[in-house]
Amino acid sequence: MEFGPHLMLAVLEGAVTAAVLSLTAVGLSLVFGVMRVVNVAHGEFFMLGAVLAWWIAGAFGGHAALGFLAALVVAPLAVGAMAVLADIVILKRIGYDPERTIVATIGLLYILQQVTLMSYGPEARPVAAPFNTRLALPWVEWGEAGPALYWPWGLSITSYKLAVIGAAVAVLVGVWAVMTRTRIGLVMRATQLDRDMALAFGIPVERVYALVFGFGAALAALAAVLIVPISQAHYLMGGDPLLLSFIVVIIGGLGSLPGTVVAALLIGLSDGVISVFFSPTLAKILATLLVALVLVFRPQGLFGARAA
């Protein structure tokens, strides 16, 4: 096996994982950073995005591209609206208490999971990609006569996977622009820094919390819509994204969006490379060990601020 071409394939596959993981983890990090709420139901919002994508895409029959575009818009908005409703009905009523919100979101997790099982069923179901051209991966081989370009047999990636990477980058840039260049981003950051001072200045903190909770869930749903043509929609698919998102947020630093993106790249790329050359199980083990090392030697995370 040629090491170089297979390494390039592993890096590209890892980049797809990192792209989807970045969106999911940024949503979780945003909720914790602004609200100080650990949303254990975050993975189920991811799952809902995939299941709704299957329903919406199926409503358009044979028009795969049209159905997928509709799912890309409608599913995140619908999941975001559900999250806002959950915030108003549940989290607001318990005063966003850290301990009680963990219990409440665990309950929400099981409610969403079981309702999906009863309505959607236990089967894993695919969603057709809007385009899926296979692209051969080129490689430069250096010989005595100089560099030569060739295409290793059987090594390729689909155009849709490359589009997922590009879409995730665009969305992350948009999130950064919203947080740093808009009034609503300024309000979110003010609420994050000092809730009581934000209230004193007339900022409707509870509305900000509902918006942030919905926005975080919508990002998770968007990530699910992007990945479901590669994997499949299933009512138990929220577990791995939730676990990996927690790993990423801990490594990057609780509430740090740049740290979350860097940690997602680290975990995603390493997962791709280790899965191709060794096994996916080993990749998960090493990610867990990395969390343990971070908690021991840098509890605030790679980009988190040390507590005063």
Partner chain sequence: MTTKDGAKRGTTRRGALATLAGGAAAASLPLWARYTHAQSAEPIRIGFQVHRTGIGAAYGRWYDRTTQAVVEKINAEGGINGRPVEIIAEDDGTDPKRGAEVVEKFANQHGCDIAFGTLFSHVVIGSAPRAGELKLPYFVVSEGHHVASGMLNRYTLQPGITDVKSQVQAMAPYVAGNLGKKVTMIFPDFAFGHDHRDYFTDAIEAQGGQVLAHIAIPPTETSFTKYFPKIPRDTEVLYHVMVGPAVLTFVKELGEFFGPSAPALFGFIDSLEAVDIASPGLEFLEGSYFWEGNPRYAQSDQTIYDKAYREAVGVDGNGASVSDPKDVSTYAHMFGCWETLYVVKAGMEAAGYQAPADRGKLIEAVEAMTEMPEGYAHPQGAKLFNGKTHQVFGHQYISQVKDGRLVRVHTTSIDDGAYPDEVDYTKHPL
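Next block: the form predicted in complex with the partner chain, after the form predicted alone:
Shown next is a single chain and nothing more.
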């Protein structure tokens, strides 16, 4: 492929990656931002969302969109409820102690993976997209008769991938609206800024924590349902989203929603564009180091306040 179309394809793919990343990370951004605990099991909530989507989609006959829509509603609710339960049974009792939370959520990760392995199985399974049309894209070429459009080999995207970008925008705007325009969002932000002060003002901090934990998990599950048609459900799929979400959240600046979006764009696009110029694994290494260096030279993250 020529350079121009190749670059355009890489940018498009980078945008899809960025959408996937911001969708995945927004739940963690909330949990980490408000509660300041490292939830190692967050990726497993993502995995549960994808696995539930497979189940629900399989339970519905008829058009693929029916089961998908059902999954879009049911999976986040189910996973969110599960997370609230985990919060009440475990995290609340250990007082959200940062170190004990790491151990407890590693335990939770083992439990969720094993239960999924025993019930869902070890196979990777696909979920059909509600719609998926290949869209060939044109490219401009300067011929003798001036600019002319043509359709390069392989330059294309699918309608569902575009929909994922749209969904990411919608979800992020939704979360932003909840955080800034509703009472519950205000309460969450107050708790994030100063837990003790919030407590003093009569905010039921523990209930807010349970809510945030559930909401964060539900967002992870929602992201998974949206993403699973372009990947697949597998019981070990939670690891990468967890790490990538952490990276996005920290690079963006803890608790900053715009930061999360910009970081996702930075990571997604650099991953795509660098892959044009280098062999794949070398590109991966360079992209990883580049993003790490952003943090080295801007430790508070892109949109973080200095000295957290």
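Residue numbers count along the first chain shown, from 1. These numbers were taken from a predicted model, which means no experiment stands behind them. Here, rigid core means the biggest group of C-alpha atoms that superpose within 1.5 Å across both forms.
Enquirer: After fitting the core, how far does the CA of L295 move between the two forms, in Å?
Expert: Value for L295 between the two forms: 4.3 Å of C-alpha shift.
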